[in-house]
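As a starting point, one isolated chain is supplied in structure tokens, in the form predicted alone.
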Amino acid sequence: MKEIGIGLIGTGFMGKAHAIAYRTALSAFPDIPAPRLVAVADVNTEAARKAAHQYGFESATSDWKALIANPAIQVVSITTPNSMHKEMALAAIAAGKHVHCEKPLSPTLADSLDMVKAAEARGVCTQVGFNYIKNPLLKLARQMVEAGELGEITGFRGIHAEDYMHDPQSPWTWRIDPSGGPGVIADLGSHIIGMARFLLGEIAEVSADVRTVIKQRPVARGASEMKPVEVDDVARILVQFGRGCGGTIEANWIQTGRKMQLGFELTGEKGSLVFTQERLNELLYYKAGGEARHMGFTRIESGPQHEPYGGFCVAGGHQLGFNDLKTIEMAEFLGGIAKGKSTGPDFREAYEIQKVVEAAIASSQQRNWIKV
């Protein structure tokens, strides 16, 4: 497969990230099929036309169904609000297209399972936008855990906190529309839950406190009319991993001052690892048992020795960024399609992450531990 046609639905924040990633992927990964940017769709026709011009798509449309029907398109990227994911994904799958869908996969667990079953029955490749785990240093952390370099894992503390919803006067939007599913526990929580699973495997049981802090928001910026908020702002979860260790996970979108506090501290009998997306090119490693005078965390700095960093830059210390992680994600997806196999996280993994989300919500409501 020398070329693969791309159709993008949505031109907002994540639509832009997808478009940049597809445009960049071949330059960093010369062995993947060449992405051909065939069409972009947006409900706003002018936004679709602007995106086509900006990113080099061959055509623009306001009709996402026409995009899916286009025979030149083999991959459909869905970057719309959550409530639209299922309908679009099922239509693309029925048309035999491979599908990349942003997270969370769908508003409900039942919807996600429908999407998983449809994709697996049709035999198409799928991927969901958990791009943060594509960081070469996160892959190194997983390798260190699997190789036993940290010994028996004893604990995990994870958090994803930002402040884009901290202002009580910021208006009610699709992001807090309950028809799109839960609030921060799905929006940000899915990232740190997915990261925890990526590093340590399945989460078997949870005990959670999930809260709505800002009870109402204006219907529009500056409006006096208020609308009730029915989704969560903060989620704090005690977790028990299938491997036997415990931990904590927090999701918070009203954490004043935080823009991207996605990180963890992972401890083991022989050492520990610390990471934050705020310094995404660094992984801190503590090795137990050394000379007392020299004890402390060692900073591992991302470089060409951590694949696929070298595809972007031949020199260490020059650093990767958010869009580079998205490029890695898309390149792996296209490479997997060429081999006939999803590289993940696929729809099935997104469903497993959503099981943790829904178990946490049930735990908070029932005030007890819930098995996932």
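Having displayed the form predicted alone, please output the structure of the form predicted together with a further copy of the same chain.
Here we give the lone chain, stripped of any partners or molecules.
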């Protein structure tokens, strides 16, 4: 496969990120099929046209079904609101297209399962936008865990906290419309749950406190009329991993001051790792058992020794950014398609993550431990 046709649905925050990633992927990953940017769709015709120009797609359309039907397209990227994912994904799958869908798959577990089954039945490759784990340093972290370099794992403390909803005067938006699914536990929680699973494997059981802190918000910016909030602002979760260790996970979108507090402290009997997306090019590593007077956490800086950093830059210390992580994600997806397999996280993995989300919500309601 020398070339692969791409169709993009949606032109917002994630639409642009997908576009930049597809445009850059081959430059950083010479062995993948060359992505051909065939068409972009947006309900707003003008937005679609502008996006086609700006991102370099050959054509624009306001009809996503036409995009899916386009025979030049083998890959469909879905970046529309959550509630539209299912219909689009099922249509693309039915047309035999490989599908990248932004997270979360859908507002409900049942819908997500339908999507998983459809994709698996049709045999297409899928991917879901858990971009942060594409970081070369997280690949290193996982390798170290798997190779036993940290010894038996004894704990995990994961957080994804930001503050875009911290102000009680921030108005009601689509983010907190319950028809889109849960609140922060789906929006940010899915990232840190996915990261925990990426590093340590399945989460078997949870006990959670999932709550709405700001109980009502103005119907619009500056409005005096208030509307009750039904989705969660904070989720605090005790977790039991399948491998035996325990941990905590927190998702929070009212964490005043934090713009990207996504990270973890992962501890084993022989070593520990500390990571925060706030400094995504650094990984702290403590190795037990060395010379006492020299011991401490070592700040590893990302470099070409950490694959696939070298595809972006031959010299260490130059640093990757968010869009580079998205590029890795898309390049791996396209590379996987060429080999006939999803590189993950695929629809199945996204569904497993969503199961943890749902278990946490149920646990909070029932106020006890719930098996995932």
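We call the rigid core the largest set of C-alpha positions that still match within 1.5 Å between the two forms. Positions refer to the first chain, counted from 1. Note that this is a predicted model, so its numbers are computed, not measured.
- When two forms of a protein are overlaid on their rigid core, residues whose CA moves 2 Å or more are considered shifted, and residue 151 is not one of them between these two forms.
- Residue displacement note: residue 290 has its CA displaced by at least 2 Å between these two forms (rigid core superposed).
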